[in-house]
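Take a look at this one chain, the form predicted alone, written out in structure tokens.
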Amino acid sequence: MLYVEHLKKSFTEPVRNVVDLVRRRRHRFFAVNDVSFEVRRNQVVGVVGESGSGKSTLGKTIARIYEPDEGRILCDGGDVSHVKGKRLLDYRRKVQIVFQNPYSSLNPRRKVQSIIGDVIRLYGLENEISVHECLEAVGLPKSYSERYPHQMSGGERQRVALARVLALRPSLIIADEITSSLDVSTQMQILKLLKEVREGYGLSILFISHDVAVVNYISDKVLVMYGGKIVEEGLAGEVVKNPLHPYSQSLIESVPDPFIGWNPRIPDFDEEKKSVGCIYSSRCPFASEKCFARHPDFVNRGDSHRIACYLYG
């Protein structure tokens, strides 16, 4: 359904000293550098990483908010990386994004009945689908069409996000850490709510977390992020399960078990120490002298469990 090749996308960062700032020298750096995947249809990715790993702007870039400086983006078969006009429009109908922020991403001005009927609107959906239709698909009663967004508790909110997405019927939706601002109990609720959807309307999805026990929760096959590339990918169970490189191991291990005694493996960080090899090399506990001389190539340990390090192949 959607191919991702050799993806990149870059920022300018802000002006460091007085010499940039006389030179007129910009730093860039990588958000996502060389990423490369597939979602196949009526399947979950879910991608997990750390916050500054780049799972958002990968998610973004694939949404066509943020351009794309390298590589492609594959949606059935067609090359959408730089498309404008109609068939930028044609192809977010597609590709949805369901925010992170239920508070943010919804007018505060607008009635539940103006941000969702929009939408139909826009697309010509008028004689298809209803805003009473997309709020009972999401299991919210018809009166809430009648509610600000401020009338509503954080869960609701997430689930008039979603319900617009849903009056497009896209084929894909970005869900961007939708679950990480929500208490727990609202947490199950959105994840079996996607559960729901996912299986009602034959949807694939992106899923973006850092949270591994939420993505292992819901997710087919699982992206492990760092740096802006990704170091490890394979089926939920098998990569949760039996982490093969040191940052997925680390990253599983930090999550705390409340029956047993917690006690995380930290490895040394150096902030300074730069690499041009692997993107973990300065923090990794294992690293060798290749290890900061070039970034290794993927290497299968099965059928569909791929690790970017040197411990193997």
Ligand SMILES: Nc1ncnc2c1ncn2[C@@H]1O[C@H](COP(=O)(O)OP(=O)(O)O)[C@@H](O)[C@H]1O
Given for the second form:
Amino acid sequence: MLYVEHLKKSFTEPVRNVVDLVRRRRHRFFAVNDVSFEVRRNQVVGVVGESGSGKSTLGKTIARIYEPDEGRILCDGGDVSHVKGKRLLDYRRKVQIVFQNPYSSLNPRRKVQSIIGDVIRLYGLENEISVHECLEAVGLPKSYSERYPHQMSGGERQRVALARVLALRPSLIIADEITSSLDVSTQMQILKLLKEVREGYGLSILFISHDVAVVNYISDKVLVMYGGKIVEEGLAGEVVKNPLHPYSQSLIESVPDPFIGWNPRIPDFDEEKKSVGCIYSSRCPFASEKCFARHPDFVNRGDSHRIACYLYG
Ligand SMILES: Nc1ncnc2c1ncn2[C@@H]1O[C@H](COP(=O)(O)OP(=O)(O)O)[C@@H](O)[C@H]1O
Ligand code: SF4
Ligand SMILES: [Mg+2]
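The block above covers the form predicted alone; next, return the form predicted together with the ligand.
Now the full complex is given, and it begins with the chain already shown.
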């Protein structure tokens, strides 16, 4: 249902020195740099990578909170990369984004009744769906419609945020670190709920998280992101069991193992040391001469597994 083709989104870097300040020189960098992938109907696609890899920027660009610099976003066959007005509103109903901290996205001065009721009215859906139905869909009792956000736990607030999104019957939900601030058991409940609503509503989900274990649990397909690029893509079980890209390997090996304790394997890196050629070259223990010349193209391994690395050329 969603195709992303060569998507790019850049930001201007903060001014770093006096020379740049005086010359009014501003450097741009690509937070999302030539990203392509597909989300099928009823599929959960996980995006995993360390903080700063561009996951949220990717989510926000797809949700059209940001306008892409280059590339295309195709939804149900239509190009929505630069749509405006009514078409943008229609697209934003179809593709909904939920963030990590529901406390900041739910108005603290309004009861759940009006938090959810407002979006129902905004889209004129009063005859199609009620606040109580939305609450039921996320496993909250009707009485919660009378509560304010501060009268609920973190997990319950996240359920309300999901209920508000489900009210619009979206085709795709972009879930950006939605379980990251929750304790482990609440996290599990929200993940199970997400699986249920996906089945119940026939939804597609773009599930963004820095947590490999969580992404593996929920996703059918996984995209590993580093420095604004996808470096590996494949079926969840396959990528996590058999990561091929050196970055995926270090990311997955660094998942804390309860039996052996914390085992961080990501090599240290210097913020100032930028990669040339391959996006991972400044940190990669296997980098050779050609890695510094040009970022590698994708190489296919099997039907749905692809890696951007010269080791597999
Ligand atoms: N609105 C913004 N303005 C400028 N830089 C930004 C903005 N949003 C994100 N960035 C930068 O883009 C990069 C990717 O950020 P982000 O997409 O938030 O990564 P992630 O979600 O993977 O942690 C980071 O270097 C971040 O500082
Ligand atoms: S292309 Fe080279 S630098 Fe990049 S990940 Fe592969 S081996 Fe490492
Ligand atoms: Mg983020």
